Amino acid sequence: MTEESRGQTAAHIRDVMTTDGAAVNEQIRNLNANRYESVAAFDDYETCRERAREIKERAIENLPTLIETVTEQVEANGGHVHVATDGAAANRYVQDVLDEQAGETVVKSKSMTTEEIGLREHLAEAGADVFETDLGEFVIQLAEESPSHIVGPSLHKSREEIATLFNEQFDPDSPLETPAELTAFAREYLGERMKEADLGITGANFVLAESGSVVLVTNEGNARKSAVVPDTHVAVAGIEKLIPSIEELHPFLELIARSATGQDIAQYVSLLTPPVESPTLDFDRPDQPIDATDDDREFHLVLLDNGRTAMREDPHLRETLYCIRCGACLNSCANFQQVGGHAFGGDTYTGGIGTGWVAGLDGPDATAAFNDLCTSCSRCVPNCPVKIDIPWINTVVRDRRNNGNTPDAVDHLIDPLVPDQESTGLDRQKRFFGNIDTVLRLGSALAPVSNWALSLPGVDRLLESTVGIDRRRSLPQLATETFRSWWADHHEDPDSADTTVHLFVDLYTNYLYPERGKAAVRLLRELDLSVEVTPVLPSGRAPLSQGMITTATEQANEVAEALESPIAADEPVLVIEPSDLALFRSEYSKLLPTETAAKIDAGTAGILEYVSPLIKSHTEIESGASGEIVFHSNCQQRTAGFEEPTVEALEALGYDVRTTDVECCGMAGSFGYKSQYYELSMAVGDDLEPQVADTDVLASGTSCVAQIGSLTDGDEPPHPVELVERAWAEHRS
């Protein structure tokens, strides 16, 4: 990516900022707050996610048997399936349809299957009357517009743009203005439509195969009016839509509602099995009785490949066809939240999960505009109903990019120079971040020279303009003597110790921030343990963030290897930096060998994790005598589950610990200091900001500390261990 090319990419989501920000972030935030409550208050919300994992993950392996089976039952039942390679030939079967019956009108219901393949465009081409529906989906078609969410697809407007809207369109005798007149008027020019309608089309959230029924789940009814009141139904669902029976079922009808919009239940689940029996209905002719048994219905079923079956086959994308389209994912990502799927996304599909969904229907090179834009932060893992490792998608997706590039001449003189492991044309900006273990390396053995060379007017304009980092960030210091350094002369273990562990030593506690680590071993000698520290070790999540795969592979092997001897030996490696402790519990099972992550994985700990059992059990400090602290932890953290012993830890030495409640900082690791991201980064950490300004911060990220010193423009925060070390010793003295 160019200077040129960042700055229009930075100017784009600028501009999205700018025209949807708000309404997004506004309808996000009660979208998730009704969530957060539905979920906490469904006991059985866990046990449901598994089940529904079980049932995709079984349906999605025998697909083939289950469109036998559902196309067998459809036409026993009387209707019509057609199985569509693509998106051409679905809208072609659609068009025959409705050349078949010399129809005119047709209405259909919100469905991302069908805006996928463009139906709605193709049919208008062809002469046809094609009306949305679902209110949002006729918003953004009288705007001509693309969706910016998956559940609300005009999430991005203000009622007054909406009123603005319908009056230009419709002119009616008295301008709309509340949400009752414009949900009012729709209601009843939609209703109209339907009437008319020779033709209703919708999707389907789940077809079960054995009854060959079609689900809908909406809250305004109109899926089941377009399908039933017009004589002839089509529906067109994705083949991953199918599952075996109503057997299973259930679990998705609890989940999909309260992970979309923080509903128990939607207020409409309807299951048909058509050609529905109910008579079809003659508006010109209200008063003749209706004759049950008309026999003038017809029903199609439009299987959607377009891809799939490759998806299937892929062992990175195939996790994609699990989703439901709840949107809970979209609703989770601190991004997303600020810019919808305007920035973040595709035509159709939008947020991480949509780099999946865009990746396997067009190809990776297709997601190129809004890939980056997830950070792995994971906050998307533990709130998707089915359990997609959405960022680890991502990331293979942002690997596949990276190898696809033409490399030009300065690629070709630049790669041998590189330790990296990837190929030649990778860009200079994820190649800089992916071997930042490198620069801080190079860097810290020349420090103080090269923090005052960092510090020299026009080195931030260079460094903007070659590998693409913001003017506007601070860089931090490198410390003019290492952890490691400090290392060599602190060996003297207490005479007590009997119990080893070793210190994992990380790039930034090495070369940044060295006091976290000294205040680490302190700690462990305190509470009477044999300290060792292993090599510096570059963890592989630099590279990983980039989507450089194979040089993130070879960093987690060596780490393995550093590794092997003391895990073999039952001695804890403790780690300070949580990115990295997540690492080695998520990513590195799709890195490593199984039994090697497994091993690395039970034999290691967060710093705070290991010695807050051991602080609980030797004080009885009174809460709050020490004073009040805030926490924030990095995002990975929390998602990984290892938060509460920081809390348990500072609680033990007398603190009252408050907690910040945002999904991210925004820095995001190389994500806040990559110019084109700089301003999104910054609006991210605004909901931060109020929460850590003007009292006492601890922070556990590396970039959350970065991001926190920006955002309060003041001192970066220490590490939760610094304040343990120094509590824990004035509480022993």
The other form holds:
Amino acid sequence: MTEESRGQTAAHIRDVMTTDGAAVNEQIRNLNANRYESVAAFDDYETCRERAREIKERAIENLPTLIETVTEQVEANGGHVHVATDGAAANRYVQDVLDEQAGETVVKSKSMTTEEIGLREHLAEAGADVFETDLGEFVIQLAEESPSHIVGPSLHKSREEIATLFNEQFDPDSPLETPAELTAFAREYLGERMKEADLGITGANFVLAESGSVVLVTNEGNARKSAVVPDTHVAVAGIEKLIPSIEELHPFLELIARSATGQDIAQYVSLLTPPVESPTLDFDRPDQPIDATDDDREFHLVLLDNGRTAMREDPHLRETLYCIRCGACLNSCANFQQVGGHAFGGDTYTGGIGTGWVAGLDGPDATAAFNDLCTSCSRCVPNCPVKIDIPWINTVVRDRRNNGNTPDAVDHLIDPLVPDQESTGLDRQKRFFGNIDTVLRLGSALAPVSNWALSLPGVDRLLESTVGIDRRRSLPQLATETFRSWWADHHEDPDSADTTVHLFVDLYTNYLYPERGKAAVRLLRELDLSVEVTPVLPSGRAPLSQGMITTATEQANEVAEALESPIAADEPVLVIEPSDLALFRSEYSKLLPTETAAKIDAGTAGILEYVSPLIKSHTEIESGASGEIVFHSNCQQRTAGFEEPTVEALEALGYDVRTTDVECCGMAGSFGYKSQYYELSMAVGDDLEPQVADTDVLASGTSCVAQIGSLTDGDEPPHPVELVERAWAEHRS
Amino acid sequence: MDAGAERTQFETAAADHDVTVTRTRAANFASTLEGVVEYPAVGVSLPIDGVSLADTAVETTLTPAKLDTARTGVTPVSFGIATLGTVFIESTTDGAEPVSLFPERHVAVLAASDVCPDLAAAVDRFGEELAAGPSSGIFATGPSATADMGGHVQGVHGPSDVHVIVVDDR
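Now that we've seen the form predicted on its own, could you pull up the form predicted in complex with its partner chain?
To see the whole picture, the full complex is given below, headed by that same chain.
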């Protein structure tokens, strides 16, 4: 990405934050609060997720059979099935159905799949009057915009904007203003369209192959009317919506509304096995008694492939097909919360999972505008009802994009800094951050000269133009003495130690924050442990976040080699940097042989995860330290589930601990340093700022430390191990 | 959980979803119905012993015009779900689906013995229907609703108001 295109990206994000940001943020805040409350109150959440995941895995595995089964059954029920290879074929088929009816008016209920293929536009071009009946889709249709959210397509529009839109388009007798007035108007207007309709089009949330049933989950009731009022119903569904039978439906019904809106169940779950028994309604003959016996109901199920079969065969994109389109990954994404789908998404599919869909349907390059907005913070992972590894999909797509690039003429400028094995042509900003280990090593060798050099006038501008580090960011100071050089003078063992632990020396502890490493060593020794340290090891996190999977894999292999002997000796390896430990626990299973990854997972622990039980077991601690402390846990740490031991250790030492409640600080590794994302990063940070201002704060992740420093004008919070060590030493003395 | 407790749970859950629940006996059905119907009203026949729309002013000969102007629609529901306050509206040839959908008020008539403990049991129960042949219906929970107009509003394409009359049938 050139400096110019970084500027354009920044400008686009700034524009979308201005137009959409406030409405998106407010709506998503509500959706999240409701979801968290509803999921917490639902005891079977994890069981349902497990089961839903298994069902989807098996259904996609058996997809060709399910397509055969549903085809036979729908035809036996009296309906028709068309498997469309692409959008054009699906659109043509629906148009033929409409032409056969000699129909003009079409009502549609909400369907992202029909958005994907542009069915509405296609039918309109062919002369039909097509009306979206979901109010969110109706707004989008009137405004001629694309959806900003999978579940709430018009989420980016405020009530005022919708009122203006309606008043301009329809010029009602008295201007519409309140949500109730707007809804009543839309109900009336669309109600008339429903009565005229010749054809009703719906999507499908699930298709039950064995019975040929279509399941529609809605709140407004428009899908009920669209499916049942006109005598012809066309349901358009991606082939991935098939599950075997009603036997498999239950966990999805428990999960879908909770994950989407925090409802325990949606207002309406239609279980239709068309052609349905209900009589059709002919409002052209208003006084003719309704009689189902002379009905001529027609049903067409259009199953859309449009690239899905290829996704099924792609080991990394395949799990995108498990998606039930609940939008929870969008809502739990800190970046999405600020911009919505007009910056973070393609024309139809938005947010983290949007990358999987868009890459699957249109190729990886089609995600270029938004794929990098996924920072792998991983907060979507525990929120996905079918347990899709959305950050991994984003990483793989980024890797594929990187490898498709052509070499950049300025690459040689930073070549000495970037000894990676990636293909040529990789974006040099990505290259710089992906090779941060070399940057830190070379910089550190020259510290304090390098710190001084970075503070020279014009250097900030140079860094911005070459590698895109925003000049408004202050760079972390390189330590004049690295952790490892301190260690060279301090490796002594207590006489009483009968257990040896190894401290994993990450890049940031070594080059930037050696104090946290020293505190860890002192604390472990105080706890009568013998301490060894590893070499300085890049974990692979930095290249992985840039989509440099080859380099990340090499680094993971080096870590595996370095940890082999302590793990074989059953000597725990303790990790200070949470983003590294989270990597060991999740992504290593994708980078390393399964057995190696499992050993590293089992043989490593967070520094506080390890010491917390030891501290708690010292029951003589009475009221040691005291006071309130705020702990901001790294996002990946919370996903991987090792936030709690830090809180417990601090509480055992007498602190009153509050944890922050944002998904991510906004820095997310290198993301917030990048000039094109600086403003978005700070907007995300603004949600955190009130929670960390004017109070004692601890932060475990390196990039969180830097971000909190920026948000609070320079005070960088210490790592929890530093406070625990101090409090423990005071307790002991 | 016994049937009585499930019925109580159903009533509580329905109230949480803004549904008004009235309990009655078959003998008092007509007067109970009178208390919750706004006229004009349309309805479809009720399969509970001793319960009928025949003695009421609810219109049972449906036309599109009557459906369009009715303020209340009265339908039977096959069963309720105790944990959710949901009712199951079967798609029938006499039009329970549109009658429950078009008018602004839906009055659902439920036999007290037809309450499923939870969603899993309800899905199983519909599964039994499906096993016997093509079958359709709706799990309906409270009034239709939207948040798409910048605030929560009840009554969009479906009813804004839902009543359930639970008829003690044993």
